[in-house]
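First, one chain by itself: the form predicted alone, in structure tokens.
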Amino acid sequence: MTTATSTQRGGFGYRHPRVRLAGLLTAPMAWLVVVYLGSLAALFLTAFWTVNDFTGQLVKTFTLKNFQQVFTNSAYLETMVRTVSIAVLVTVLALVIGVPLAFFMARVASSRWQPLLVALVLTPLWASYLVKVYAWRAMLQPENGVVAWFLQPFGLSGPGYGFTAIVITLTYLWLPYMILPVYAGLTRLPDSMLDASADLGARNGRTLRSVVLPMIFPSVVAGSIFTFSLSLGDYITAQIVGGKTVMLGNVVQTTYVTNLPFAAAVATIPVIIVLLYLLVVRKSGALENL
């Protein structure tokens, strides 16, 4: 009986149960890290071959024309210049509101409020994305809509369709995805760090910038990396509410189905920005004290 027991808890064959889940995960895990590596690597090699332009079929040759396409034509460099400018100001304009909520809501707000404001963060999350974006075309109407309704007492005009309404759209819908991990840091900044801060004399500027930001930086790092790579491979929100503005997303949607490799190129810029910036941020060793 005791032989069976300790075979059972300790003994030799015995696996814990999380060694026995992990188990269990390792294949599902392993088939979606396949599917996933084996879609990109279909992409990258799809970049270097061209179609016949009096048959339409692929030709499978190596070329790096599409990237010379991309790279020596000044309306797609353009277009890479604007998408890029419009991710980092979602991601500024996500940090920027996103940091003081965050902060509002695990530091000032009570404990039981803090569910609340949590549960109104992720409402957003609920609704459809086409549904948001629709509002906001409606809302950034030239004429009629309540930017614009809301901004003519002061003699200004709304921005429209165009460039700030694909900001301010963007910013709207990966905000929370900015506000959730700084929330979540928040909450782990012991008391006592700013307790000591104050004692050592510290004003709440200085406690903010030598003891909190420091303390909070990997989760704003984490919240980049969501606000940035969403925005930059959005193309739905161009369409609806940016009138002529065009972002890399909307020439893949446009040519691949006449020109897949040259979409492909298109399609591997985004790729290779964000593995670059993920790149720095592991540098800068954010992401090992998440």
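Positions refer to the first chain, counted from 1. The term rigid core refers to the maximal set of C-alpha atoms that superpose within 1.5 Å between the two forms. Given the structure is predicted, the values throughout are model-derived calculations rather than measurements. First, how it differs from the form predicted together with its partner chain.
- In the core-superposed comparison between the two forms, the C-alpha atom of residue 58 has shifted by less than 2 angstroms.
- With a cut-off of 2 Å and the rigid core superposed, residue 34 has a Cα displacement that reaches or exceeds the cut-off between the two forms.
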Second form
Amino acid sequence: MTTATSTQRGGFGYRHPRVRLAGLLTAPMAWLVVVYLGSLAALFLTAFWTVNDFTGQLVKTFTLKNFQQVFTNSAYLETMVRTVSIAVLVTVLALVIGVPLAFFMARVASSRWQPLLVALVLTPLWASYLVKVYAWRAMLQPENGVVAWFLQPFGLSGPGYGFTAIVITLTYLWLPYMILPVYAGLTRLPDSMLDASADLGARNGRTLRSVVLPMIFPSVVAGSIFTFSLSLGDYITAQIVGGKTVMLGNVVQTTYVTNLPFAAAVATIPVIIVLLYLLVVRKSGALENL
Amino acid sequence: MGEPAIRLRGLTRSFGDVRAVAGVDLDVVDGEFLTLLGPSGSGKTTVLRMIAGFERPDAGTIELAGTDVTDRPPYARDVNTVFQDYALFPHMSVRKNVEYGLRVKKVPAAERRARAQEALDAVRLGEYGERAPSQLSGGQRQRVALARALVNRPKVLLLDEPLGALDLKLREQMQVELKAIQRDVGITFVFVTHDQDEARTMSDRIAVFNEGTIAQLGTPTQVYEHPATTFVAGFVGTSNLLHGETAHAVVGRSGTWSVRPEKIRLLLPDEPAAEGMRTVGGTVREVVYVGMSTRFVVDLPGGDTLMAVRQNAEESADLGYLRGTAVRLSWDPRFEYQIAG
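So the form predicted alone is up there; where is the form predicted together with its partner chain?
Zooming out: every chain and molecule, the one shown earlier first.
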């Protein structure tokens, strides 16, 4: 009898669900709390410290001096506005290019081609970031780059290195992050929604406006969070194809050795901007469907 | 009588190697309730989708009230559809859903409101306008879909298995309601279903589909009592068929003959057959008690099998003891029908 009952009992984990949960979550939670939240907290904390101008020593007393400096110095303010403008432009371009492409992949291309198209969209992500940016540096070379060579017959010159080059390169880099969520959203859209709209008298443009776009809005927002935040924090692209154009990330890079607290304050700004963006988006209800 | 509401000629449509619809000719009379009945894959839904304009035929023509609409997109056809999954727009309220067609056609706001409210009242959902579709039950969603289609006052309403997702009770209730609504608004209904009871309950006429063609077109009585082919006999009701030798011995003529189960009387060993009735002996293989009646499956000596149904009007006793015993079946020769093929 005892053997019969013991084979019917579940294992230790089954009888102690809390232990089972702990086994599942200990490692990821430790990582999240110590490494992820820990470093973020260190960043925030450091942002409110200062460096002694003479000794170069950290002064660990709370002050808003670093933030005051960023928001009162016109050069820093301009950099901030420029960085946000770049992130917004990249997001808008990714939308304009990515949404129709995702629509084609999800609703027009035959199901045989879909996996291939998804793989093609993903291929740039398999290559090194640096290689891709240097490739764009070569493409955008002012005199003999590919872009300049293409534009010459039309009497136009390439954009050279600068603001436009940064926007083009970042759009190229982050486009897959826009296409994939929108594609996923569009494949979830039932065919009957489009049929129903047409059935009720709507032409394709109207169906796109009144049915498709509102229904995939959460996916579009998800994509825009990627393109916006990734652009906001970038500095390598600006360094390689930006010429004299500087983004917030470059300010961090050039100041963190001499003035770590100031660099931390500058690095906090994109985080706050993204949080504000998420807050606005949350109000729209788009995050509920992520 | 003017032009038929819908006229289909030589309608054909293939998906890859599969011929879904293989030459369908059909005239739908103005104001009738026509059901396209058939098993899945018989082409009935594809025909409906071609009438709506969601699928283009490979060959053939579609006319609506005498106008050729074969090359017109769905938004340029005066028909509306109730979808199997209802296809309500999840980001719009019930009222917005119902108003959508009118909004697209730029009907003034006041009139739009009034007509949407009227349509919602007609399906007894007048109070539910501000709800989201996700807050409604399956039956309620179904009625919203109906209101959303009817509010446009189309000449033809197409219904693609709209009751398939509902439970039996609700389905039977909606069948009665749909028929009443159709009688009230006087619109032509084309209804797709694989449920023969549903088809019989509501339809003026039934088109039975098999392998992409119409096997029979007729009133529910015609289709049930005089099935044109063995397929129709089997799909609409139970195929009680007598073949070859057995047919010759019982009916006196060769060919394939059919008798509906409820027309066959099961005679207990001591019961006499009435005057002028056909009788045939057999062995009871199965006795199935189904509440209102009991079904008997009887094997005939020639290899054919007949089903007989006996109303449980008198016996409340279990008739299971008849299993394995020899009985006689009898029916009025008037109810025998010869079937082609």
